[in-house]
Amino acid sequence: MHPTNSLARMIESCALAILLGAGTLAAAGQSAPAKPENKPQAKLQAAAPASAREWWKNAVIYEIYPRSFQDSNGDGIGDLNGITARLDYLKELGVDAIWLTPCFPSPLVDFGYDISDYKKIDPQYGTLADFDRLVAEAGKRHIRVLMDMVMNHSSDKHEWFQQSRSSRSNAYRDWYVWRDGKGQTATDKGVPPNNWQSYFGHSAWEWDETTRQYYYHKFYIQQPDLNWNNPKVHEAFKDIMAFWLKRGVGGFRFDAITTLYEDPAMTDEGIVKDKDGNPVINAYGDPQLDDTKTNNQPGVHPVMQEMRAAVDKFSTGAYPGTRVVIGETYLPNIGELAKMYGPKGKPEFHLPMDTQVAMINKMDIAAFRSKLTDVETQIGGHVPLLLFDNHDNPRIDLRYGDGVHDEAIQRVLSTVLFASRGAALFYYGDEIGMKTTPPTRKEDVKDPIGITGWPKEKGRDGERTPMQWDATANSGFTRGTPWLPVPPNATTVNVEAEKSDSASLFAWYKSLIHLKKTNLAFAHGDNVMLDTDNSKVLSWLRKAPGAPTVVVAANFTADPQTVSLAVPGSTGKLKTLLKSPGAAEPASLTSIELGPFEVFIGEVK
C-alpha cells in the first residue's frame, strides 16, 4: 500500500518497493528469446541456487493485481481461476513466484487492503478450494504463490474492530489505537489528539460517537490501525500466517510494514516547508508533514524478528525450502534499508524492497550508479530486491518515459532490474509495455484516492487496467464488462502480438530472465561498476569464480554513444549475449556503439 500514486507525492515519500533483479543476463543474440548454448545440462543447472532454501536469492517475482489479470466467469473482475488458467504463460516467461495483492473478503474501500476476514477468500475472486487449486497447479510449474500480509490495519467491518468500537470495556478495545481528543469534555469531543494525517488526506483521527473517542487510521477512515503494543495482536497474526502457510503458500509480502508503530508521546509531526519557508501543500489541500512520528518507528524491528521466526518454522510441505518474507519498505536511505534485514541471529526480511532505485523517476545516470553501488556495498552482503513498478504508482512510461523512446527506456530499466545481483520484482503487463491510462473524468474514477484528490490526484486506476492478452474484445481479459476500461492501445500492445515478434519487449524480458537463470555470473556474481565518470552510459560487469565475466552497457540518453571499457585480464574480444534490436555488433570491448537508449550485454573473452 502506498500513500498515493501522484508523482509528486511519490517523490516526497521515497516510495516504491524495488526488487533488484539478480540476474543471469545471458540470452542469445538480438532480442529473440534466448536459447541455451550447447553445453551439458549439468552446467546450466549449476546456475540455479544450491538448494530449495536459496531459491529466493536469484528469484524473479511477478506481481498480480487479481482484479485485473484474468476473469474466468464473465463478471468483469479478475479471479483466482483466471490466474490458474494463465500459469503456463508465467512459466514460459520464467517466473519463480507470483505475489497476489489481497484477495481476502473486503468491503473494497481500498480494493482489498481493507480486510474483513484474514482466513477466507473474497467470493469475487473465488473460494478456498480455488485458492488451493491455484497453489497446487502453480507448484507443478515450480511457481510459488506469495500473499499480501496486511498487519498495520484491518477493515472497520472486521469483527475485531466491531467489537473494539462497541464499548470501552470490550476485550478487543485495545486491539486498536483509541485516544481522547484535545479539550474533550463530557459534552464536547474537542479536536483530534494531534496533527497526524492520513496518507489519503486530512486528519488521521476519526471520532467515534458510540464510545466517544478518536481512533487512529494511517490510511482510509475505514482502515483503523491495529495496536501493536498489544501481544494478542501479535499472536493473532502468527495464527493467520500459519493458516496460509499450511495451505502451501511460499511466503508473504508485508504491506505498509514501516507504519506499525506511532510515537507513544503522540507528538505533532513537523510541517514540510519550501525554500521560501512556506508550508508545502499536498494534493488533498493539507500541509505536508514530515512523517517522523508515524513511520519507521523502532518497534517494527522486534515485530519482524518475531514474524520471521514464525514463518521460518514452515520449511517443508508443498514447497520445501524457504518461505520468503518480503517487506514493503519505503525508507529514506540505504542505511535504514540495511536495518530491515535484521541483526545477526535475529533475521527480519529476506527481501526488503529497495525503493532507492525505483523512485529516482528520471533517467539520471549518476543517481542510478550511486544507488546501485549502495545496494551492492551497503547492505551487509545481503540479497537486494529491486523493482520499478507496482499497483500503487504510475507505470514505468509515465515516470521514466519521454513519449518517444518509452519502449527502449523500458529495455534499459529491465536490464538494470534483471542484470543486477539479487532478486527481481516486476508488475503484470510490464513485460509488454502496458502504459498508465488514468481516467479523464472524475465520474469515471474508481479509486477513492482519485475521488478525494481530483484533479491533482487522479487515483491509481491508471496502473490497474486489465491485462492486455490479445486484440479481441476486452483484450481477452473478460467476456463481460471489465471493471476498468481496457486501454485503447490493447489492439496492438498485447501478449499475443508480442509473443510472435522476436524484437518485442516481451521477447526482451523473456531473454533477460533466461540469462538470469542460466548464466553463472548473472545468477551468483558480484556487480562492479565500470567507466564511472561516463555521464551518458551506465556500464557494469558481473563476475563469479569459475565463470566468464559479463559486461553490460546501457545508453541512458536519446543520442548515440560509443563506450570503451577496460576489464583486467581480457583480450578485448566479446561474445554477444543480448543486445537491443538493430544494435551494432561491437568490434571489441573498447568500441561498443549504442544508439538511443540501446543496451549491449556480452561475455568477455
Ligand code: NOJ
Second form
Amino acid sequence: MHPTNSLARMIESCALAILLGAGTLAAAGQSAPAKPENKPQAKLQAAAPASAREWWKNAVIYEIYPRSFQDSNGDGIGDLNGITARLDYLKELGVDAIWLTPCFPSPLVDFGYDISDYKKIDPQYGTLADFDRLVAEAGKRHIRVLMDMVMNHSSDKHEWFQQSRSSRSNAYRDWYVWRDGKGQTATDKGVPPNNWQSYFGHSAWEWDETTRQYYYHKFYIQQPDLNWNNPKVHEAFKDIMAFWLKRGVGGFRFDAITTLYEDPAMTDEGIVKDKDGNPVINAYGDPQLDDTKTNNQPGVHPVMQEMRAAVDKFSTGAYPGTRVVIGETYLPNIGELAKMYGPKGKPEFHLPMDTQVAMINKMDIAAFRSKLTDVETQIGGHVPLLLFDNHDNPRIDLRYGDGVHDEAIQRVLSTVLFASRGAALFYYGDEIGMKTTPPTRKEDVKDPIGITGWPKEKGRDGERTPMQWDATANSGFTRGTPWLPVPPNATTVNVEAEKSDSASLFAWYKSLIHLKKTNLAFAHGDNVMLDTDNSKVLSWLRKAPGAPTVVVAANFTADPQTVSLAVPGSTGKLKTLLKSPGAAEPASLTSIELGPFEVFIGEVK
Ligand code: NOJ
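Having displayed the form predicted alone, please output the structure of the form predicted in complex with the named molecule.
First the chain shown before, then all remaining chains and molecules of the complex.
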C-alpha cells in the first residue's frame, strides 16, 4: 500500500485488508409519501416512471463532505444551502445521487461521525428546513440525497450514552458495551477486559469512573459502540431511518458496518507478526492486531437483512423509486463482499462498496484484471459498486499517481469506474483532479488521528480540503476563513477553468458519465475482458443485446503501446466514442495506439 498514512492503511493492515439509458435519465428524484410536510417530493412521486426502481443499478453517486463543499454564510464551513446552490453543477456533471457524510448534531470529534442526535441537522450545516429544501431541489433535478447512517457507535454526548453511563441500572445501560476490567476489585479498576484496540489508536476500552466499568469503542473514546445484541437498538435505528425516508431521502450509506458486533467470548485478538516473527507496530505505536474478534462477525448479516427490509418498505406501494442501501464494506476478499448482498430471498446491501478494486492502490494491471473479473464472476450477478476515493483515504494522486502523469492516470481510473458494469461512486473534486494536501505541521492538524499518529499518521485533512470552484481567494468555497486551507493549486485546478476547457479532466468525467447513461452497452451491457495476457494495456468489451458492442482500451504504463484486439464477427473498424485528449485515431481494432496512460473507447463495427 502507498506509504501515505490513512484509515485504509490501518484497516487494510488490520486484516480487513479491512437504467438504463433514457429510463434513468427520466427517472424521478426523491419519492416520498404524500404527507403535507413532503409536498415537493409528493409531486415528483406522481411523475416517477417504473424504471425509477432500477435507478441504482447504473447509478452515478457523488460523495459530498458537507464541511468542505460550499459555504453559503461565510463562516468558513460548508453547509446544506451551499450544496443546494451547487445542484445545477451536479446535474450538469450527470450524477444520480449525492451521498452526504454526516451532518447531524455532533461534538465533531470525528467531524460528524460522532452523532449526538440522529433526527436533527447540526446548526453549522443548517436546519431541517434547509435539508428539506435540498431534497426537494435535488429531486427537481432527478438527484437523490443519500444520508450517512452511523450505527456502530454514537457520540458520548448522545442522550442514550449519557443515560447509559449514569448508573448500572439505567434503562439505557445495555445500549452500549460495558464490562468489568480484568482483575478489577472494589478499589482497583484492574486492566481493560482484553487487548482489543481502537482503529484510532490504543485500547478500545475506556474506564468510566461513575459506574466503575469499561466501555468499548472501536473508534474514538468519544464514540462508544452501541450494543447490537439489544433489540431496542435495532428499533431505534429503524425509527431513525423511517424519519429520514419520510423526508424523501433516497437511501443510506451504512458506516463502519462490519464492526457492529464483537465476538461474545471477548478473548484477545492475535498479534500480527512480520516475516521474522516480530510484532508489527502500527502508526500509533501499538502492536497490530488481527481484527478477528471485532470485525466482520456473523451477526452483521441478520441485522443487515432486518435493516434492508425496513428500508424496502419505503420502496414499494406509495413509495416508488428504490431507496438504496450502500455499505462501507472494507473486507478481506471478494467472497466476503459477495456475502454482503445477502442470501437468496434475504437481501442485505444493494451496493456494498467494492474496496477490493478501490484499494489496489497502484497501477497494477494484473490486479485490476483479476479483481474486475472477480466482480463479474464472484458476486452472483449482483450489481457492483466501484469507487476509488473517499474522505478517509489520500486522494487518487497519492495512491495511484506517479507525479508526472497524474491526470492521465486519473483518466484511466475514471474509465474503469464509469465504463465497467454497475454503479459508480466518486468523491467531490475528483472530477477536477484535486490533489491530497496534507498538513505540514502538527499544530495545523484538525483530524484527531493525525494528532495521535503524527508524524506517521497525518490524519485525513489532506483529502478533505475545500472544493476548488474558481481561482478567487478561497477558491469560491467561502467568503470567510476556510476551516481547512485551500490548496495552492486551486488557482489553476478549479471548476471554472476546467469547464471552459474541452480537454480538461472535468470534461472527461462529464463525457464518461454521459456515455454511461446514454450508451446502451455502457448502461447495461456485460463486461468481457479482452487480450488477457497483455501486461501493459487493459482492454474490455461492453456488450448488450441489440446494441453495438463497445471496446475500451487503457494503457497502464508510462510508455506508448500498440494493442491489437480481436472481436469475433467484427470488421475491425471502429467508431470513436471517447479518447484521451491528443490520442491518435485508431486505424482499426488490430492497431490501437495509446500514449502514456491513454484511453480509447469506441464502437466495434
Ligand atoms: C468510517 C468513516 O468513513 C470515517 O470517516 C469515520 O471516522 C469512521 N467510520 C467512524 O465512524
